[in-house]
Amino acid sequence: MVSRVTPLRYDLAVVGAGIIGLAHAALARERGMSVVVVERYDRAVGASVRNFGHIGVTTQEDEALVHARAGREYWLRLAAQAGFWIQPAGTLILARAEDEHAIIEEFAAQRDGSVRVLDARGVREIASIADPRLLGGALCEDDLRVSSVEAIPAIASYLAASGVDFHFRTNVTGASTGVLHTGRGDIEASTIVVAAGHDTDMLFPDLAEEANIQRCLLHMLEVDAPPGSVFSPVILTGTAVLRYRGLSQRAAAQSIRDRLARDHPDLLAALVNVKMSQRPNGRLVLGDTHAYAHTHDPFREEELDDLLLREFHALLGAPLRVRRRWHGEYAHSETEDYFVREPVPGVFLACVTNGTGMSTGLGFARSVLDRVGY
């Protein structure tokens, strides 16, 4: 919907129609609140649709694990309500070296039966891994997979049909107690939640700088799957120790880091997480590299794509045809994983700053609304 805003007063105004904004809107609507969502584009085009579609519960740790577990059942409920594809196929962590096998066994022992250790044959029954180095894997059975490019707009459509007002192509220029200021007029709301992700600094630069919020830039690819291959779960490899605290804090993690530094310094230099998921149409989403800055150059480095394709060629044993390439982008902070501030009474900034918005965003939104008092 594109129009000048109407002079209604809402219980909650949400800035941003990505997963964090939609999560706040959905949970608030369930609690009986009147809700409006304001989005500067005509649809979500940011981090929420540029990812693997991975709802990774099991590899989280501490607060992130609490949020992921809280959000899992809500993802399943939202999928049933909004009618988007979701698959409870889990996450498969591959072991292609002895230290990787050691870490998945240690990890499985500490996850209370939610992780099942497989031998190489068991892995290949659910994922067509051709790498001869494969020793086995660990299947995280609580994890989910969605197609983000379909799920996010489906959630927005469902919420609109459920009574949430949306103002797309509407730029927010500021927020004060009780009033959200936009380029199409003011919106009155008892509570305002700014869920603008890495663009939080556009409205509240001092607070974003205080938390050292940067933009994490990712190289990602979509390729045709090798003929006859099947990949039900999301695939992680040993590089996951660089990204997931549920793994990085285990005793065997340092051995993997040391080996990567010795044998694959290019992977460490680009902070590569060799990770893959399959879309409903059969194509594979591959990634990803990581780079951190407040402002990134707009150019894609072909050598980073070549690095990803090299790794997946070894993993899948087949040449890969690239169908799409893109930059992912999300908010990152070294000092806190979940950024919440109240710069003025009734205005809350809410941002996931560890790259787990799809996995933990619903649980995080619940915690923010609980804090607000709704």
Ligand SMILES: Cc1cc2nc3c(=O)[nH]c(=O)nc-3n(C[C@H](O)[C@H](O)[C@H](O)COP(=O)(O)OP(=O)(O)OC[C@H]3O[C@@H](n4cnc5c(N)ncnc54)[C@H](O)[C@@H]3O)c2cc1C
Contents of the next structure:
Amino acid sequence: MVSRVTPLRYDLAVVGAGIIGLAHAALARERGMSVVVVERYDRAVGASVRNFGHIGVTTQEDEALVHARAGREYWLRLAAQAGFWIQPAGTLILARAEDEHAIIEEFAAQRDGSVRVLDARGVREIASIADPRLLGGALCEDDLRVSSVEAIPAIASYLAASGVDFHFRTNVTGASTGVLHTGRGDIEASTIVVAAGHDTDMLFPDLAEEANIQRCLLHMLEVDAPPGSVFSPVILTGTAVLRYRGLSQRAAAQSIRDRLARDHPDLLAALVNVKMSQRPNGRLVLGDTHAYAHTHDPFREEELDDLLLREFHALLGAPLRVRRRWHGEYAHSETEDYFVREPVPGVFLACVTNGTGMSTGLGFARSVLDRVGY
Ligand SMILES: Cc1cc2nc3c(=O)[nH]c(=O)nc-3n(C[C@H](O)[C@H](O)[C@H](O)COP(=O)(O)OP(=O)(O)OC[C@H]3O[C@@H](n4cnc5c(N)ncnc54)[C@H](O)[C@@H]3O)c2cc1C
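What's the form predicted in complex with this ligand like, now that we've got the form predicted on its own?
Next comes the full complex, this chain leading.
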């Protein structure tokens, strides 16, 4: 039942029921605030339910690493409170070439015991990798895996039961000091956090433009796992050096980039990150490609899916039956990883702009609320 909003006054109004909005709501509620979340759709259908569910701590660097470490503990606590599936199964970075092996050894040496280097046999005990080029892998033991399509609604239900008010199917049209403007009327709140993800550019176009925010578009697939296979950790491959700062800054990264440019220009052109995560029902979530623009064409390019399927066929040694295909979008900035602005007193814009919102968003939200003074 959808109705007009009741004219209550809250300590905090949050725009968006994705992971960043929910993280702010959960942390503020824990700190004793009265909280309302306003979401334009029936439920979250944005980046937070379209991703791999990979909470990757170890491959982050700098501020992202600080947020990810803080966020990890909070994910485990939230999972226990809200009762959703979470796996401390880690991330496995595969090495299928000498330079990839060099990078994982260098990475493990710099990560203080949280990364274990495995030989090919050790890898195959926890992941059914058929590719004969496999040399070994690095297991990042701190990393977590959730099923986003279940975890995000579970967090929202848990918060609703804990006293957070939700207004779904309610579009926010603007925010001024103390008042959130929606298509169903105004909501009064001492503080407003706008966690609208890539739609931040719709609500605050000038500020988004100043921060060079664009939309990153990704192709994703869901396939049946090959019969009898097991994939406990999230799987990353050599292309991860193109995306994770914890890896891209290692000495061997340039050799991998040069080799990809020489041998696989199609992977570089589509900015492919060969990455995979298993859902609780056994299906594999495969991805991903990256393209940056303010507005993307609405068409899915079949060639990009073919490219992903070719790579996974080589990795898993079996033809794959596709069950679902989708696009995801997230906000991306070349110049800042975390976008926080206060355009008018008491209205905060909070957006993760480096594509790591599942991994670092909970820690990031805590830093925003600390800044607000809650
Ligand atoms: C395909 C894909 C794979 C990814 N994989 C990973 C991964 O493995 N690990 C990782 O750490 N990160 C990953 N990410 C990034 C991560 O998913 C995002 O950083 C994160 O989900 C962003 O969360 P959010 O809450 O800001 O945005 P969203 O989840 O998009 O939520 C924003 C919400 O705001 C609502 N909203 C917007 N405007 C309004 C309005 N005017 N009024 C009311 N409501 C509004 C939207 O409807 C939406 O529900 C991935 C992203 C994608 C797309």
